[in-house]
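A single chain, nothing else alongside it, follows as structure tokens in the form predicted on its own.
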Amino acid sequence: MKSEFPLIGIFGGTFDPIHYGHLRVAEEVAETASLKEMRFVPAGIPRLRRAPVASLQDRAAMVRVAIRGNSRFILDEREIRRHGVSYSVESLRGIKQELGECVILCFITGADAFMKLAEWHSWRELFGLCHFIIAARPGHSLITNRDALPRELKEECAQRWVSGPDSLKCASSGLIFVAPTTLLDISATIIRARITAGKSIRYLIPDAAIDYIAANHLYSRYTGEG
């Protein structure tokens, strides 16, 4: 039988700064599998990758006006707050309990980042702790092949698939949904090189988040021009 437990989608990220590709997929997912909340986790110090070149408050900031208007939407700032590297297990430890056992967390990730989970502190941990929704690109090989996963998680993963995301309430942790998304080509790398060569970023993140870089002369020279 199906629990009547809400899912609750958790979806970290450097968001150096957020971008529509963030939030396209955040939307995506969450009408997908019908999410109750959306939780927007800003890495604090990440562990298997260089550290952000906003701050952690500019960040946190960025997704806060980004976010603004979808009631689905939440600013989670647990990682900025908490001193040295960032572990997503820790996180979710703590969202479990602050939400208790009547929810069914979900952790959002992209295809490859999922593809290096064994290199994730305590990873198989977070079997434990959420379900896996992927979010790939239509015909991605999650979708259709999954011998590309490394040896040891494949084997951890082997009967965790499922088809559908109604399948998610029916355990409380540890299955994983693929979810076909539309994965705009769009990168935070790009966007801020884009400013500090003095060129538009129109159209690739929200406005509030562009006023919110020129008004704090983020990512250098950025002057809100275009």
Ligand code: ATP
Second form
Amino acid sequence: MKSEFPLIGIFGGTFDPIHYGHLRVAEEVAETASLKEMRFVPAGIPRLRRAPVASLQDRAAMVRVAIRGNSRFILDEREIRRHGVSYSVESLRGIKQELGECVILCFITGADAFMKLAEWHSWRELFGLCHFIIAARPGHSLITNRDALPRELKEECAQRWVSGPDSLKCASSGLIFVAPTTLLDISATIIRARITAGKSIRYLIPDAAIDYIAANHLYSRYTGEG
Ligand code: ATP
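Next up, can you give the form predicted together with this ligand of this protein, since the form predicted on its own came first?
Below, the chain from earlier opens the complete complex, with every other chain and molecule after it.
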């Protein structure tokens, strides 16, 4: 049975910095799945990857200026207020508690991030809190080849795939939908490297975020990955 509860998108990421790869996925997923809102949740200290280059405050500020003017997009600063390591499961619990039972949460991830889901803290619990909407990402084959998923994750997901966004209204959590999105081969890594090399990042990220980076001298003294 279909519920009339609104779908809320939760887009977690380091956003170091936010770019058009993120924004286009957010826009297309929100449209395809008729999301009521899309919450961008910049990660505090990620547990599974190297520390972000820009501070939490700067990464949130770049998201704020980048999403300005889109009434469906919201900056959610809960991981910034929380000290220490960021766990998506805690953020989702918090959002669920705040918004109540009358909404359906949908966590948005790129295919690369979803492949590593079984490494996340309390990852199986996530299926009791939200649906997943996955966006294709150049170089990541998940969309055409689910066999590429690690065994444990593949088994957990086996009965959860749905082929259309309408199915997400038929359960409060636990389903997985692969959304059709425009493939954009843009990453924050490439953007940071271009800034450090003194190269243009115009048309890869919104102008307002470029202005913020320039005004705050972000990434320019950064000497690369590793
Ligand atoms: P970095 O290059 O620093 O690893 P990133 O560009 O992957 O960063 P994140 O903030 O780590 O950006 O990504 C947040 C989420 O957005 C992840 O789920 C990631 O898979 C997804 N994502 C990022 N860029 C794209 C893209 N170009 N297309 C589809 N999904 C993307």
